[in-house]
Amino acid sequence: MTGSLGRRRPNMDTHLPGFAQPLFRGLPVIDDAWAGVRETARKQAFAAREPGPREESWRFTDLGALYRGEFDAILVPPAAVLEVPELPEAGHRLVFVDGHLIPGLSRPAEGGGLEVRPVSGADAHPGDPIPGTLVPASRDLFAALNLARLATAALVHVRRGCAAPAPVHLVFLYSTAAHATFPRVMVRLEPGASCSIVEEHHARTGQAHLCVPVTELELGNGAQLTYTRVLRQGAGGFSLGYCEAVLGREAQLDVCTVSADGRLTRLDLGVRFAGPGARVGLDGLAKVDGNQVADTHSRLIHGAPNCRSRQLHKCVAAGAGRVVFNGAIRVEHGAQQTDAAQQSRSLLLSPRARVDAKPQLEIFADDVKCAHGATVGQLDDEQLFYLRARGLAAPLARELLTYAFAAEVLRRVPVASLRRRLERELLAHTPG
């Protein structure tokens, strides 16, 4: 099945947006354990409409370039194997290229309380997570497309009381221009389990392509998860991603996301505190240049008492780049003694760059401690003067201060080799 995503064609159904029709044309019907999930998603997609500026959550995100693009759905594995980013600390990894698992580059695991394996509706085990539980097809059109095209997902499952001995590495590579890919990651940590996961998305083409990655994180009581997400989509890449987490009693989740490029990158990040005493730390860095757009929407729903959340999101905007941050914290009835803090800090390097920041608080409990804030500014003139007075050229001084601004988030990447690699990539843009 191939087709162009974006070209208007005669409607297959009056409710299906025209740009999405090629993804359903000739879509095979597979009778497996996920058949019902895919069929429900297909119906949701047919009932959905194209997200656009008339909807509040998409108000600052211009999808016109995406809708005008042409993308093929790839059915066959790639002919060539690409270079895989290394993570020496990783014990197990799964590598997907253009949506297809590459067994020769993957190191799955089954046994000893840890499962790291590809899973499909044909080989799902009893007790495996059900795709769409946390990010359902009803979320929006793109979430429905991911489930409707679901074939193989990456599964990380840690049994009760077990600890993964080394980080798990999930790698998604995109090698073909004008293609559409729909990765899915499902993570389940049973009570008392712990794990560190690094999920990387890298494009090996600078031309237009589309990926819609979805990650679902389930943490049982007392579970601990460190989740790092790195996105490098190339100058022409479109990425519309989702990450949703639910935390049991006294669970702990630490998330660090880094988005370094991409024509349009969007991450819809949600966390729900389902049990008392849970803890969450969210750190994010987005860097844009040229006409790139980086859009982050986060939702933290405190639904249980005595929970704590900390969020720091930093953005660097150069050229005519645009950054959007919409961070919402909701404290529900009964979620007493909630402690939540959120900070958005953005650095403008060009008069044409733009930042739209919208922090939000909704509080329905009376014994809470909540704070949020957003700052947008330029490089400090006094700091620039200080560096220039000590012999640094103006361009180097500016880049050095930019690096220092972004490095605060990079220092929180928990895997040392990945942290060094990201720092080198950021330093590569620093003259000298």
Second form
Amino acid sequence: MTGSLGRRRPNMDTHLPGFAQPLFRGLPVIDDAWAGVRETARKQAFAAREPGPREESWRFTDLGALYRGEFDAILVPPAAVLEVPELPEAGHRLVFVDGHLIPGLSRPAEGGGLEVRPVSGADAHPGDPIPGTLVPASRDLFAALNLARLATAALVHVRRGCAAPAPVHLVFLYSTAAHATFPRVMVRLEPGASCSIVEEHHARTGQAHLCVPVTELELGNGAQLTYTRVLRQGAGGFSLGYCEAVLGREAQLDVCTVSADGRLTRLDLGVRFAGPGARVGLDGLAKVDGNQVADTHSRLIHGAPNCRSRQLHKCVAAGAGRVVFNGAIRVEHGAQQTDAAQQSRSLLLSPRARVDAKPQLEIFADDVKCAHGATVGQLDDEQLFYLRARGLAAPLARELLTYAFAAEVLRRVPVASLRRRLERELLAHTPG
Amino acid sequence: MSAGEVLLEVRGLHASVAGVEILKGLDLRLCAGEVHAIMGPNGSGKSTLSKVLAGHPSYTVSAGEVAFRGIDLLALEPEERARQGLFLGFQYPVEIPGVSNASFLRLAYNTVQAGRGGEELDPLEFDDFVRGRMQLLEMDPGFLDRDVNEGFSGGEKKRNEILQMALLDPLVAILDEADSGLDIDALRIVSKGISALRAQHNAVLLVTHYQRLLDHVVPDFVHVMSEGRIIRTGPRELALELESRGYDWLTGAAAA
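Show the other one: the form predicted together with its partner chain, since we just had the form predicted on its own.
Zooming out: every chain and molecule, the one shown earlier first.
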């Protein structure tokens, strides 16, 4: 049996899949405030099953290519100087390369109403959020791996009633082939606080690498957060991301996610209304080409009355690309006067492209409004002819219409320079 | 181009859509400096003619030829026809949410300019240029910030078509039902726009069901179309006669 597993020695105590085994080889044991969290997570990772097609939530997304790979951690930051995506509007920022904070590129904020700083088990303050509170290791193998390999997280903390004066920019760059990175972002907005956060992930390598970014968002009563997440994982990147938010009474959250390229990207996005009168807007755009896969699983839990949610998810699939959208909305018992609207629209640019879009409503209250709709289509022939009749060559006309389809989401990107950058990049990368 | 030069010559054109033949041997000749009107009852093939000339891919030409300034028009892609100076004003202008009118107009302008070796304009230069043309059509500059035709009223859409014609300065403009859905004021503005663009070097083909547009834009020739062919050509008075007598006396004669 040992011989059949090839050159790698199996870890006989565990079921840890081969792709993740190098992650725990020679890992230094550090005794700090997060040691217990890591150790529990390590045990859970070793006990967790490998997500596979037999599970409903992974039915359409084949992880075979990931499991056939092998990923190691990078224990020291690479020396190469990388181009950082600039955001002129941003105030404070943290830049991580291959999971390591780069102080020279970062502008943290410490103390006062706004804190933007790296945090690890060695320097966590007593009042800091505990990693894993919203995305615990028990969630699944990848969430467990993130916590088990937790080193330095990015923390954004806005004190009661304070407003961050400028967007906070969190940048994660990936530069090394065959490495694995486990970023964690922890955001706490105290009651009445407000902030805009832009989280960006950019691969600076086209080679295979693995990234498991986890973001935890806590919004106190009346807090307001605008959270924008950009993912450009390159041709070979695997990204298995988690974002979980919990909203207090009358809090407001606007999430905008944009993902383009990446060998396989997945986002598990969860929002829970924990107090009445809160509001959330979710806008998402996923774009794939070649044999890329982009999977978005969202889950909105209306756990309190009088909350409103609006969701628009758009997918563009070219080549043999594949997009998956599963949008769950759960209205719990007692969450009366819920107003939830969900729209998913997908554009197929090639006969080989594929989309699997599924709304999933679970309603346990009787006085609620829940609307959902899903469309899948191709570029409109009449629009195409109209543009060509004005002199635009067919490939340009197709590009423009694809861009127009995506624009509905891109226009909701709340930071102007980022919006322009994404419009430029996504327009330039639209296949003819 | 000088007045009198043949710009568009259609000979024995047969065309079908979804396997149904609509144009059945149509002949038409447009010379520089002329305005022609094509009238005819619903279903006579007027809109089909417009779309076939502009190159709509749903229509198939089975016989006949079309020369545009001596070039085989039917061999050209729709975008090449536009760059050569052919313009179709749509009966139902298409809405394109997500593309601003300003960027669409500039893209179309620069593409057509590049095609004829003219100067392209950057966004600032174009803005000045387009605002001047918009004044002619009494259009609110706010149009530029809206998405192409999205949520436009019928009159706004038609004015937007004429604005595009004014920007692209075509040699042959085919205006398909430019007056449909317009109230009196909008009709006056659209007519003024068309008349202002009328010149010795170009030709206009007005495709229309009613003659009221022809009160404002006086044609040199009126053609009556029926069952895919032009059955009568006359001076502008023919349009007035059609208005009072209807089409039956002509179509009946054609059938006889």
